[in-house]
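The chain that follows stands alone, in the form predicted alone, written as structure tokens.
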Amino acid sequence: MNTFAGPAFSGRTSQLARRLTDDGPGVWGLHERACEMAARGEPVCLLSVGDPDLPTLPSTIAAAISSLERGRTHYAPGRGELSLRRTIAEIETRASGKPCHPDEIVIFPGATNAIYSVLACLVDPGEDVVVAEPMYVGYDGLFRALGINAVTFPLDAAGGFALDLAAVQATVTPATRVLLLNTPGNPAGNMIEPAQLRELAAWCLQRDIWLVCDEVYSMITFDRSHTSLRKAASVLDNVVVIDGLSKSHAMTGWRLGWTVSTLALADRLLEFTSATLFGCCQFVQDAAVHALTNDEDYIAGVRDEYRRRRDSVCQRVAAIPGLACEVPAAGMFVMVNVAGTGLDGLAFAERLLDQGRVSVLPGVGFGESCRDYVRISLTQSVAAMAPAFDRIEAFVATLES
């Protein structure tokens, strides 16, 4: 018999946990519902998540197995294994034409965690981060977790989601601590021009603002090569670059990303990751070294495959009345404007799932400026996506009747 007569347990959680309570438009909820439908055996076509269907390079898997067999299952240095950091530093030095020291690199379990850690070390609660719309849907959770304010500016949708320097500069205020860029961009596949990166780096430096660039799609470009912020910027004092292997090397589940920054900031990031993560898997880092040094033919094949998928999707979209899209320059997504159907992106996505059994992400999850869009993932083959577009075409036809 329970004789305790005290007050009932409240079950109270922290402000951080409460900030993460999803009170938005249920963007991921729609994808999760589609996954539940698929798990029940319903014939759902999933075009709503950026998890590539391509296999990890087999020799990379073999390298991980070899590392495990050698007993590489212990604590790794907090900054990351020196062999991996040296490999990344050599790549960064060649790509940027500027020297990069291995100690300027910190390894994280994925690029998202790297972004979280960078923001945690640069921005106090209540301060501002300026970011473009459309923005990667995962950024919002990071901002809310850290209690920082996201101040957005729109990319030029009609111009291929191009960045307007004047729009950026008009959005920055004295409360801005970080300008967060994403190039090539998710979801729009846009690429920021090198001259714009150079000007923004100098402009932010003058105003004591950090310029952080998420470059995880840097290897998946179609018509021209990616130019890193480290190459474009004349001075690197306020520059942070984030990259990883998830998309380029089809290694989403391996969880491996990194930052490249000044040594002073890398030391702060080391303190943060040592307190919160205590390092990344040795065998995953060993496999990453192999992936980064044996990937030329593999990456070329990945790039060609995504180009085929992009071209196929854009051709199908162009043939469906009421739909329109800009051809992305990079990445693994296509943003489709559905305003011509009379529906906004959220209503379109919900009805398409219910009536057509195809899941896409509503554009509102990437910002209010994308309310009339949906995002389609290029994470399945052309042959696998063909039935999905047959269903999309049939669904749009019902809206016209």
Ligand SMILES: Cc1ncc(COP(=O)(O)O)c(C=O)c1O
Second form
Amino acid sequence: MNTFAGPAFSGRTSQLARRLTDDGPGVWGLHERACEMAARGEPVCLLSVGDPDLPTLPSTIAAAISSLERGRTHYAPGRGELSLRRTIAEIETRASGKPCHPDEIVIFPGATNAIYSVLACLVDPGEDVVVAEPMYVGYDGLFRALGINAVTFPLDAAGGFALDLAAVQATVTPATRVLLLNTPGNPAGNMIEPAQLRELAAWCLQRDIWLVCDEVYSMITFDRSHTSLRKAASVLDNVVVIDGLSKSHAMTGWRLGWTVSTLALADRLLEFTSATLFGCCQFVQDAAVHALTNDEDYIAGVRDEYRRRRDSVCQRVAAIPGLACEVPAAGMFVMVNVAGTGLDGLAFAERLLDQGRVSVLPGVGFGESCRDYVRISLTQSVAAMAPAFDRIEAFVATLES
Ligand SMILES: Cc1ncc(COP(=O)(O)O)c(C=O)c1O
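Switch from the form predicted alone to the form predicted together with this ligand and print that structure.
Below, the chain from earlier opens the complete complex, with every other chain and molecule after it.
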């Protein structure tokens, strides 16, 4: 008989779980409050999330159903279905002009998990990742989960959140393991110049640093097309590109993303994902093949729709005294500077939700430099956003009086 009687059950969780306990600036709390108000039937206009309102292509849904009916409900290969990896490799080869082998691609349930897996395979706890500020809010949780340090370089807010090469290079130290870039960027829709990508890839290679580029908004560009890090870089040894279907194909809930890397890193990622996931759904991967091979008109339509929304939002913002914005070159968001109203972004968003029933995301969630900003998502039609902007205009007018 085991006579051990230890202390009473403490419910203690791991350091990882405790690191994830949120102590952020309450940005998502505001969005959750907006969702609760909407659930109670209040007429809230949600402009705070990056989940496209557009439908997934109907024939992609049909492809998933047909796949399910064919019994594609089993474990899939750890690296991902060959048909999907071949499809992505062909797209990559065409886009970059550099041959991409299907085995250099690993499929994940969404870009978030792909980034997590890449960082887990490249960075040890306590080591540094260099990343832009402002940055996509979702990165913070990944850094915390892995116990890695985020060291930030500033984007130039006054210059459309452009990347300053010198600022990046001044931030990198011998302790840097990974430089994580995001182009087109969330929250600002900024696009990194191909020449900068090329220079950074070579510069990082010389310093034994991995260059990882999150390109999930690659297909939602308005003024010029996206140049992938893989296309820009001369040598691909230290290059990892991450993409997925969530944004471009309005497939957030399907959870489908991928990495393109060297074969050696893809092998490590395969081991990691085999240990932690054991493969992604077969029928989702079949649908992804369909989505990626039948998307020319669909993507053009998605791009036109977001462009219309961007133009409408920027016009409305420009006409409201106290608000200002740069016109984003890409993506699904507009960053609005609210300093002219006398409020910071957090107070503006809180009061706009209470008084105007419109939810926007306080910019501080993306970094301290965006304290005076709110982020408006382009996830409602121009017609649906019009009354929201009437309310924003009326709310701002109350601040001036
Ligand atoms: C820059 C960026 N990366 C990754 C993601 C997450 O993508 P996924 O839905 O594929 O996990 C988002 C979602 O908002 C994002 O904005």
